[in-house]
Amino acid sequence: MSLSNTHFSYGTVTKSFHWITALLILSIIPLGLVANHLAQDIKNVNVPTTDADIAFAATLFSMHKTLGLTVFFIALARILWTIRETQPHPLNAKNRLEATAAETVHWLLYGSLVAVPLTGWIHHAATTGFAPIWWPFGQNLPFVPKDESVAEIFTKIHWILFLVMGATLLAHIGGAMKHFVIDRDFTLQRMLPGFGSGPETDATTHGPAPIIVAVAVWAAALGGGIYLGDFDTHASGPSAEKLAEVQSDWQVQDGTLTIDVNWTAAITFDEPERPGPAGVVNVTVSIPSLTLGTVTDQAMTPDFFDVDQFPTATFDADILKTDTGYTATGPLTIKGKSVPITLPFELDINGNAAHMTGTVEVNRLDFNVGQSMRDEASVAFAIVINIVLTATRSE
């Protein structure tokens, strides 16, 4: 058998193009669904759950996302050979109506095996969550920030297209079935590894028609999300009190600690001349207002975070000044276990006004967090906190 198309018959290469393709969506779907369930039933608190159910559905998630990368790959490469190839004629050429749908479908069906995939990993790396995806290059895309309002739009978006996806795989299951029982003719069996040429038939011209109403179809079912409000953004996260004011001599206005969550700080500092103690700053973060995603809940059971227990994390440290800049140096306590930790950090002070940036890397083991995953396949033991924040002195 060739492995290049004739006019009568497709070669070795696209018929293993399409069975691959075939044998990871037939595998995709029911991974997503089911892991989907299980989120679910997790988040449900109506429905026992044990730390076992998170670290299956984190499995389950990270298959579902790791072939779904597999099947954007694999569907960029049959296009790219799909366009250099001789494609052959359509056995029902005569049914014009019939064949603009054969068409049509096929536009889907190559157009969702790139956006599903593509809004799916979007939404992975907009957001920080359990189940990574199992390949080497790092889980996140440029431009993409974590943000998310953006994860929450994409997962919609890929919802949506899913659902085209599926109806679109229904209909081309339907017709390659009508092709074998009803019309009895060879387009089936000529995609089917073993079977030869079909009967010679005449060349057809392919107008704009199916791929206008591929785009047609795409644009209905995204405008009919808009319309319904599947777009409607909100923080996905559960609710929490505002944490109380503190009295501190210099204000936060504004910062990040790498993830969004509520948090205040009591910062006592006076510059010193030379290095040696500067001041000290007492750090307080609501656990309940933190936000990780499709994940968040989870991430509030007693395996992670267990918030009915321990709705804080406190980090109390005395500041130094260095030869080369800062340390915020004392015990970070999560989840009740306290561990001393060293924060590097960079300061700018402009008068009454001051500029910090700050990295540490913790161990999410030493806090007793997801001990259910003691290897790093699901939940990576390093957790890297980034803080920015700008505070003014007070009067």
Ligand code: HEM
Second form
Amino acid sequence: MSLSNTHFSYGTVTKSFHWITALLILSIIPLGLVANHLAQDIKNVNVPTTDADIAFAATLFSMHKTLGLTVFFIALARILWTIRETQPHPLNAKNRLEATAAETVHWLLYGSLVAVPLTGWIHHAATTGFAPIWWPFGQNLPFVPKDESVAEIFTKIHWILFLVMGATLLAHIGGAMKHFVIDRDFTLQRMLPGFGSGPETDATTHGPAPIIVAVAVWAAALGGGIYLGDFDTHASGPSAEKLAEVQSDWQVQDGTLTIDVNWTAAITFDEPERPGPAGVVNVTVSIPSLTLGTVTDQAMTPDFFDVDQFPTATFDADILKTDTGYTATGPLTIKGKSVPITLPFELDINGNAAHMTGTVEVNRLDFNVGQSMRDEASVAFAIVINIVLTATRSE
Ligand code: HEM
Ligand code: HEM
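The form predicted together with the named molecule, contrasted with the form predicted on its own above:
Up next: the whole complex, starting with the chain shown before.
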């Protein structure tokens, strides 16, 4: 059997490219769908998941990505090969519409073999994912920034282009079956290993119609993907929670909670002579105003702070003067979960101005923050909250 195609047969190289790709694609699709389904479950706090589930999902995703990139590079080689190859004449040339549709489908499949893995790859490079590509060439792409909104848009495009690919494949496989079962011609057989030439037919020319239709389908899909991606980030993106004005004896002049957030504090405080109760403090933090550099968007997701459900965090504490300094003891509420904490702090009062410094360490898992990251490889369990603030007493 010849390596190359003729006008009436497919050669071994084209057949090998075709069936290796078909096998890979038909594995990659279920891997992507199942892994994504598992990932949704892991992100959903109402679905109990174990460390084994997380490891399993990561393995499926790594397989999906690695096989996907294998398809990508095979597709590039296949396209280069096909450009200089003879194309066998269609066996149903008399049915011009059907023959044109078949050629359009082939263009769409070639395009999908490049565009679908490429958009998955860009999504992977833009996000700080936990399932690596199993290869030694790194996980990033030059020119692709680490940016969750880029990742979000490319997730949508990956999905939309996959829908185009899936629908095209159904038409393609359906067409092959029609040739075999209804037309009973040699179209399917001549693509199978071991079969040679089909009947000799005349060449047909369809003009540029197939490629124009294919490009129009991609443009529509891409436009829809970008629109949906943008729409999603903008429409569901958290708007900064407006914090109500608070009445307080002490007005905070400046201060930090280590990370940059919008927050208010109501403080009632009277310096007692002896150790004992000294007042109360109520701190409210606007979670949507939290900025954490490039991972800010990720921090807002249900897996982390779930900003849509829980737009504020609070700390309501009693202040106690101790022998050595002060403590603020009370529930810290993040993501609807309250954990009692004690914040030791130092206080310098100078007339009507007070300067406070304190540090406390909390475990993010106590607040269901970053549940899918149950080891400390990506995000440490301990979060250190450093508080430095200056307040002045209201007149
Ligand atoms: C021909 C190759 C590929 C096909 C047919 C394909 C198809 C799919 C499908 C069907 C899904 C499930 C989408 C969902 O349920 O929402 C998916 C998800 C995904 N794929 Fe691919 N994929 C391919 C290549 C790649 C490559 C090369 C990468 C990365 C290097 C990749 C990364 C991803 C990621 C990260 C997701 C999850 C997206 C999310 O978080 O919503 N894919 N893919
Ligand atoms: C069970 C699955 C599949 C069957 C039964 C099948 C069948 C066929 C047949 C019979 C042909 C020859 C058509 C002709 O001579 O006009 C063909 C060609 C082709 N198929 Fe498939 N196919 C399958 C899967 C796929 C997949 C997964 C892809 C890529 C995503 C694909 C891409 C192509 C392309 C691009 C051609 C044009 C010939 C070439 O340049 O290789 N096929 N297929």
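In this text, rigid core is short for the largest set of C-alphas that superpose within 1.5 Å between two forms. All values reported here derive from a predicted model rather than from experimental measurement. Positions refer to the first chain, counted from 1.
Enquirer: Comparing between these two forms on the rigid core: C-alpha of Val362 shifted by 2 Å or more?
Expert: Yes; that C-alpha moves by at least 2 Å between these two forms.
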